[in-house]
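Next up is one chain by itself, shown in structure tokens, the form predicted alone.
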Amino acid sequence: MISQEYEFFAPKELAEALAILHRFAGKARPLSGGMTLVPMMTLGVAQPEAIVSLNHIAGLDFIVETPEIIRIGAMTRHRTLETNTLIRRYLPLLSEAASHIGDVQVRHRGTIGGSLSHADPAADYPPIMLVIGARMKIANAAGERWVAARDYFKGLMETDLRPGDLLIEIEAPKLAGRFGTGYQRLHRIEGNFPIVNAAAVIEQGFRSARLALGGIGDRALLVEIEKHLRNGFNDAALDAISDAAYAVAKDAPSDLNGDTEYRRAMARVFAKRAVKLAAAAIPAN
């Protein structure tokens, strides 16, 4: 039950909400879909003195190609993600992940946005954006600023979003012909966050190479593999990749799913089974 009282403010415009958000000064809260937002003010979690709701903005929610890059509404649910034939192509990474999040109900309404502004260290979205070289459209009553995603996540539940700030797009560049992907995660449940999760992208002839991992810390985290696939795509690349998961896990959190000991080798196996899975997908031609 949601104990506190709160005003709620349904805009129609974009200009609008973020004039809402920006005389609140970070005591307003934006909803899109919801899933994450309801959930904490019933446990009390989150006591926002305002609501803004983003449902009734037109244009933050679409999916548009352009020559080399893919454009994303903040407002896109999941389930399009999932399904779309453009994200399906040009960043496969991103479907596969989406189709992992929740059940068919969260899916449909809960939305990418709502996701990287929440930024869930276990979530499936953050190792993606890493990964995928996306970068974040943030917006405010002031202006409208660009934001890589190596530098979005700053902490648990921690982004570049500032008081006033809403996330209002991601792009990232088309993967599609010189690319290899592979996402793997460990769950207890479908639908369930992820315990490990970790995603890989390799170029062919491996002229560059990105692995990411998440639920190993506070937030999602790059791992360093392109000088282990100098020499050739062998065993002994693998087993350098995985050691190397294993030491970006050192912080990784000790809870009910398992021990810091039991994450990090979990980040040893979904790391290797990440790379082998982007590497088997490495286009022939």
Given for the second form:
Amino acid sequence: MISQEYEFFAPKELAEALAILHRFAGKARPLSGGMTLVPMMTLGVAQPEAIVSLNHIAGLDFIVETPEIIRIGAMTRHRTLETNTLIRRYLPLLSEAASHIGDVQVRHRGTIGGSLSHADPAADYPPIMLVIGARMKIANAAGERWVAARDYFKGLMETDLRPGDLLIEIEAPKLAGRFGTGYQRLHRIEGNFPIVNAAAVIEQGFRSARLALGGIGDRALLVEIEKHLRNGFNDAALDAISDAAYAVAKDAPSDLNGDTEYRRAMARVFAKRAVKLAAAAIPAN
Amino acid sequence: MRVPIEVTVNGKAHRVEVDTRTVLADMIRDQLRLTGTHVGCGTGSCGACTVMLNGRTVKSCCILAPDVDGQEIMTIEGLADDPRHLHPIQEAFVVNHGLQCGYCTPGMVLSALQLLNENPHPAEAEIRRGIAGNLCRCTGYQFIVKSIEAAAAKMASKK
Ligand SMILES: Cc1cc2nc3c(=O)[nH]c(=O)nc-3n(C[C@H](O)[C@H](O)[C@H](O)COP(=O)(O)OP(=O)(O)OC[C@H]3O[C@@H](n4cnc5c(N)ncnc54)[C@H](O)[C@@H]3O)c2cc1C
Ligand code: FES
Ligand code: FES
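Show the other one: the form predicted together with the partner chain, since we just had the form predicted alone.
Next comes the full complex, this chain leading.
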């Protein structure tokens, strides 16, 4: 039993959820999968005055396509992202990342919206969001706004979300046809949070290239690699990418999983692996 | 704060009044008196509290009881309607020594059920992946994997 008292709300409409969050002015917490929040409440680390469950609101759990874009509702569970055919075809990085999260039970219940709101610096999704060029749709009682992934992650478990805000949707351009992608994560035990993770997207002919790393700072970060690939994919390019990853990881944390220097060294290794995978996966024509 | 909820557990409809601070695992054990669902860590790591929520395995220590209003739950007690006729997975655990102390077993069996529902002929690596969310401190997992392999074979031959 959780020791701290709180009010519990299970609204059926988004507007109602937003109104409750507005009324409690930062003292209420949205609840999605609860895979992070409920243990925090059990341990007494989170002590909200009210919980607003998003599990009963229709229309927050969807995956739809338009000719160019994939739209994902914030309440989409990890397991759905892992198995959905649209995601596997157009955003394979995302289904791959989802498949590594925790275990089957965690993936059945945990949501992409909850994970991106919590913004753990070593979570699986953040580097993916950066390299696929995702945008987040945020709603509050006053209205809605879109924030690009690169502006969304602000610091340690800190995002563009402010009290009263809800992340309601994620959208990203389809990445099929001209792109090769790669995702790599370092973990000691399968199903644990990554120690370091890396995601890469490279366009045919190296017209564009993106790499992002997680676990190497207070948040996931992009590594500038396009210029290194201008003369094609070779050993010199890989060395330059490795150095760039090492530089970006300068503030990597030290903990029981590895100290700063270890993580920086792993940033080199996993950056190169992700880029190699992406380059090898570029379609031939 | 106490709220009334309606929930179907093992096919039976219940009306329960729950403290909003109760997690699903505690409601199942303390209010419905179904003590086959175990609580190990209480924080999402061990899988002893695994139940099925709307047909999918979840960790019931990480779900608030008031949040399952209107939903359908199956616990280990719902797997066989008569102790003399165990489910093939339960039978396979007995025959193959898939348990020692039994603390992890209800969760293991439900994770095995989830796996076999989706993948009736899993490879060994797939079995290990399927039970990755369930920790066992006794068996070393070998006989659990063997039990699930045996259950898969038995269930396939029955079809
Ligand atoms: C055993 C275990 C292993 C795990 N392994 C991994 C792993 O390998 N990789 C990984 O990335 N993650 C891992 N996780 C975390 C998992 O992905 C969680 O599901 C996720 O971090 C939180 O999602 P949730 O839907 O459960 O959110 P909740 O726990 O419900 O919420 C998390 C936080 O976000 C807030 N919030 C929730 N939804 C919204 C919203 N729509 N708008 C605004 N704020 C919101 C909540 O108030 C809370 O502060 C693991 C968790 C467990 C228990
Ligand atoms: S008791 Fe729920 S996961 Fe350990
Ligand atoms: S049999 Fe004892 S914990 Fe698994």
